[in-house]
Structures are given as C-alpha cells and as structure tokens.
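Encoded as structure tokens, the following chain is the form predicted on its own, with no partner shown.
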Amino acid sequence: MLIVQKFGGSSVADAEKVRRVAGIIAESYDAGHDMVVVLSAQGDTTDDLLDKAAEINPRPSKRELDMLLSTGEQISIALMAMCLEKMHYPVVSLTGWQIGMRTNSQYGNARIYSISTERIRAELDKRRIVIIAGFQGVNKMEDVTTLGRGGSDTTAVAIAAALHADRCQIFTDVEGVYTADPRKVPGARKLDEITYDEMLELASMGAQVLHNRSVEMAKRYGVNLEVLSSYVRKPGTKVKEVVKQMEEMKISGIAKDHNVARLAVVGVPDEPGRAFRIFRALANKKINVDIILQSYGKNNTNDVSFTVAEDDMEEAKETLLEAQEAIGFDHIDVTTDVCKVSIVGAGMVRSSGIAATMFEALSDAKINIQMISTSEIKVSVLIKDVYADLAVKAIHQKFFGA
C-alpha cells in the first residue's frame, strides 16, 4: 500500500517531536507500506523567517520572501531524515524543486500546474521513505514558489492524487474533524467521517484542521483523505464523498473566522451597473469578497456592504477609492472588529428551520447579527469579535446540546 503522510509544524517543532513522528513513520514502513511524506516548517519557524525579513525590509519582493520562508521546510525535512537514519532506516529527504513540483509565478499564494513523480517512483522502487518540503514548488523560470497559509496539506493531497496513493493520512495536534474547536468547546464530538463538501465549507469558514484548497484537490481527484493525530495513536476523520449521516446530525460543525473586515460603499447611485464596477474592480486585484449586503440610503444611493479577509483591507481600500469616480460613491466605512461564525451540515438540505435555531442561540446570548449569507450546506453570520467563542459555544449548545 502506498500511504502519504502529513506533518504539520507543531507535530515536528522540536527533537522529541520529530523522534515521535519518526516513530509513527517506522511503525507504517515496518507494516509493509510504501512511504511519502509531507512536513511543514517547524513551529513558529514561517512566522520568525518573517520577522527577521522585517528586520532587513519591511516591505520585501513576494519572490525574496519566497526564497527565503522555503527553507523552513528544507530544515524539517533535513532534520527528519537525519532522525530516520539514524534509526537505520533507508531515507531521502527531496525539495520541491526536486520533485518537479510546477506551479504558477503567483509568489506567496502559487498554485500546482503539475508534478514529475519520476523521482519520487525512482525512491520508492529502492524502498527507501521519501521526505519532501511541504508548502513550496518552482515556476517556469526556475524560481522558488510557495503556496500560500495551509500550502502543506495542498502538497500532501497533491502528491496523493499524482501517484495515485492509496491513503493520505494528515496529522495534526486534535484527533480529527470536531463540530467545534475541542480546545475552546468542551463538548465538541470527533465526527468518524464528513463529506468533501461539508469540509470544504468548514474549511474556507475559519477551521484551520484542513486548508480549502487541499479539500477541494482531494474532492477533484478522490484522494482517499484521513484527519488523526500525531499524539494519540487513534482513527481520525475519514473524508469521502458519501457518509453515512446520522439523523440527528442536521449539522456537522461550526466554524469562525477572525480574519475578517467589513468594508462598507456608503452613497452609491442606484443605478443599474453600479455594484458591477465595485466588484469588478476588486476582482481585477484577485481579492476575495465573501458575504455581500445591499441596503437602500438617502437621496436614491445604495449602501454596498462586503466581507474581505483582513490581509486584504488596505489594498481593498486603496482599490475603490482609485476607482470611486467611476463607482460614484460618497465614502467607505472600514470595520476590522468583527468574526464570521458559520455552521456546516449537508442535513440543511433535508431539514428546516436550521436557520432560526442557529439565530435563536445568538438571540438567546444576546449577540447581535450584522450579516448573514446562506447557502444548501452552509449558514454564516459576522459578528463583534469579542463574542466570537461565546456565539460558538451558544450554537454548538443548542444543536448539540453540550
């Protein structure tokens, strides 16, 4: 069998880490199985490379701070082979370069075109365990690339899909997919399986388990995809296209979201294009836009409302106010001071009323909704911020009554 692996940062973030990984690496070889895997940097290593980047320039090229935050996973992979030898196992550790990992030339945020698993099969057939960089490739000219917040977890199910893998296995530190955040809801469930769907939508909702983009790569290509943890030797969350849902489970999970700001096109003239050229305009800037309200104003204008992610604010900002001549409007409102909380549940679809009983529990918290966006498996509100964990708490209580 041929098995892929992911380690996150805080799986390998010191020695005793990364002799425990090793181990739980050994244990899948010695059972017969063909190994790859995956590893991010170690710990805070990403957040202190940008640090010292900041040290140096503060508003470094997107290609130096890819050359520079790549070599986080170099050392982990590095590290974990020397770990493996040590322990007389045969090991390779390869890069992305390496692996012929191809992406686009979008430095910070690359996406795969493709990937050679000439090398890789080569490894394998002298049955040694392949260690590759996780959350970086190269581009056509040969630079190094990386793949953005979660780019591991893309590389892992990336390289499942191409050889093919009969599993893909990604480890973290909570035992699988939860209906809440275990750390912060006390009595949050471990789900056995979720949908690709449903993680999905978990997923791009602020539940930092599995990057949207790896869910959506598995999904495309039917990676056999497991959530468990690198702690506790226990089945994870298998996630598959078909579960079998329990009747009671309207929903599966809830999500939040901090990252988020509330961009307000105050005194828009109601007129036919006009919300056309707001988001046209942001989209030639490839910024997201998530929950979208239009309300009527004064003196026939519109007052557009939209959620971007907060990395995104300023440029969001800059890019209207460039364009407000031809958008027409008067001025912007900017609030970074909010959360969006989703619930999760492909059981929406058959069930009513899921809606009012997540409002309920705000209502009954006394937690104020400035918006709300809907779709067949999904249910988002934003949200003041400092009741982020508080609103949680109250709809996992009334869903799930714990």
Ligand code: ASP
The other form holds:
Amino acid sequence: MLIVQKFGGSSVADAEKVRRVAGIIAESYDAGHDMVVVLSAQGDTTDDLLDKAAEINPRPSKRELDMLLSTGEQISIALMAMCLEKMHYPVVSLTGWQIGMRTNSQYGNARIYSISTERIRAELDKRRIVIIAGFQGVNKMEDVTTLGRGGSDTTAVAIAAALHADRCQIFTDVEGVYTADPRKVPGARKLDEITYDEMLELASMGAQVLHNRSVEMAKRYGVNLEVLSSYVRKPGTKVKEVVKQMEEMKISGIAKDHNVARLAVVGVPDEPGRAFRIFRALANKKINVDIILQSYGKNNTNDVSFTVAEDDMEEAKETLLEAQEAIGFDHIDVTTDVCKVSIVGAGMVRSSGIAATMFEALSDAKINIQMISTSEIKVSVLIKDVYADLAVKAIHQKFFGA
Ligand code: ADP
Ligand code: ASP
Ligand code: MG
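Can I get the form predicted together with the ligand as well, since the one above is the form predicted on its own?
The next block holds the full complex; its first chain is the one shown before.
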C-alpha cells in the first residue's frame, strides 16, 4: 500500500516526540508499505517566527513573511530524516519546491495548482521513506508561498490525491474528531466516522482539527482520510462520503469561531439594488461574508448587518466607506467581541426541532443570540464572545447529555 502520514506540530515538538513518530513511520515501512510523510513545524515554531518578524517589522511584506514561516517545516523534515537515518532506514527529506508543489501567488493563503509526482515516485522506487515539508509551495516566480495556518493537512491530502495513495492518515494530539473540542468539553465523544460534508462544515466553522481546504480536497478526489492520535495506537475517525449511522445522531458536532466581526450598515434606503451594491463592493475585494441580517430602520431605511472574518474587518469597513455615496447609508457600526457557534449534522434534514433545541440550550444558559443562519446541515448563531465556551458546553449537554 502507499500511505501518506501527516504529523502536526505538537506530535514532533521535541527530540523525544520526533523519535516516537519515527517509530510509527518505521512500523508502517516495515509492514511493506510505501511511505510518504508530511510534517508541520515543531510545537509553537510558526507562532514564534511570527513574533520574531513582528520584532523586526510589524508590517512585513507577505512574501518575506512566507519566506520566514516556511523555515519551520524545513527544520522538522531534516530532523525526522536524521532520526530515521540513525535507525538505519533509507530516507530523504524534500521541500515544497523539490516536489514541485505549485501554488498561486496569494502569499499567506496560497492555493495549490499542481504537484509533480516524479521526484516522490523516484524516491519511493528506491524504497526510501519520503519526508515532505507541509504548509509550503512555490509560485510561478519560484518564490516560496504558504497555504494558510493549519495548511499542512492540505499538503498531505493534496499529495495523497496526486499519488492516488491508498490512505491518508492525519496524526494529531487527540484521538480523532470529537462532537466538540475535547480540550474544552470533557464529555465530548469521539466519532468513528464522519462525512466529508459534515467535516467540511465543522472545519470551516472553527474545529481546527483539520484544515478546511484539506477536507474539501479529500472530498473532491475521494481521498481515504483518517484522523488519529500519534500517542495512543488505536483507530481514529474516518472521514468519508457516506457513513453508516450506528445510532441516530441528530448532530455530529459543535464548533466555535472567534475570528469573526460584525458590521452593521445603518440607514440604507429601502429600495432595490442597495444590498447588491454593498455585497458587490465586498465581493470585488474577495471578502467573504457569512451571516446576513436585514432589519427595518427608521424613515424607510434598512439596517444591513453581516459577519466577516475579523482579519477582513478593516478592509470591509474601508471598502464600504469608499462606496458610501453609491450605497447611501448613514454610518457603519463594527463589533469584534462576538463569536460564532455552530452545530453540524447531516441528520438535520431528517428531523425537526434541532435548531429549537440549540436555542433552548442557549436560553437556559441565558445567552443572547444576536444573529442566526442556517443551511441544510448547519445552524450558526452569533453571540458575545465571552460566552463561547459556556454556549458550546450548554449545547453539548443538551444534545449529548454530557
Ligand atoms: P496539529 O498540530 O496536529 O495539526 P491542531 O492543533 O491543528 O493539531 O488540531 C488538533 C486540535 O484541534 C486538538 O488538540 C483539539 O483541541 C482541537 N479541536 C477542535 N475541535 C475539535 C474536534 N471537534 N475534535 C477534535 N479536536 C478538536
Ligand atoms: N506550521 C503551520 C501552522 O502552524 C502549518 C501547520 O501546522 O499545519 O499553521
Ligand atoms: Mg493542524
């Protein structure tokens, strides 16, 4: 079998952990498998590099920032290769450039175009273990790019897809995907299986256990994906197209996202075309809008509120102020002390009252809901961010009794 294994930052944080992971890789290699391994930077290295950059220049260019951030992964792969060498395994470490990981030029959040599999195949043919730096690629100028925080998962899935690997295993510091973050909700349950669609919603709504683009790609290419622990040797969570429901689960999980800001465009004339002008202006700047709410204001005007990622908040505000005359609003209110809490579950389409149960949990906990949005398999609410953990616990208790 051809197996792609990815190990996150905490799994390779120090020498002892590198040795433990090398043991897992060696075990699979000894079983006769072709092994491709993707690594993240050790521990908090990426955050530390960001701090280092800020000390020198608080607003560095994104190109130079990527040049710096990509170094973390290079340290990990070299150390892992050295560890396996010491154990007498044939091994080679490769950077994104060396495997032809081509991306667009969006530094800090680059999209993968293609991977040239030649080098990897040649190394595998020599029965070498191939260790690849996650999170990084190169653009058409041959400059280094990075795929966005948590992007090593996406590297692993992209390589698994390109090589038609039999399995893609994401090893991390928890035993799989849970009904909520197990570090925040002690009663959270591990899921044996979850669908690509549910996992994509959970990841997009803030469950950091998988990078959302890795799930999108796994679905598109039908990658056989599993999330499992690098500490405890037992089956994790399989992410796949359809799952067999052992018991009727109304929802699969709860996620929260603090990277949210709410903008309220106040005093928009109640006429056709005004909402269009607001959201076209934002779309032209590639700013993603999530929950939208329109309510009646005074004197034939509406207030249009919506959420964007907090990182996009300044740009969204500037963009709308530039278009103030065309849109015709009075002013903009901005809030960042908000958080989005979401429940996700494919079972929602089949049962009624799921949203009501979520709102009941929030009502019991005396948490006020500012905005609501729903899709076929998701309900999200916007609440004050200080109540985020309390809300997740209360909702979990209501649905899972723990
Ligand atoms: P890695 O460094 O291995 O990439 P991450 O920190 O990116 O690990 O992701 C693993 C973390 O995701 C866990 O430690 C856990 O706290 C968090 N997490 C959030 N939501 C969930 C969830 N629903 N199931 C499992 N883990 C979750
Ligand atoms: N090292 C990068 C980060 O911390 C990528 C990753 O870990 O997946 O975001
Ligand atoms: Mg991660």
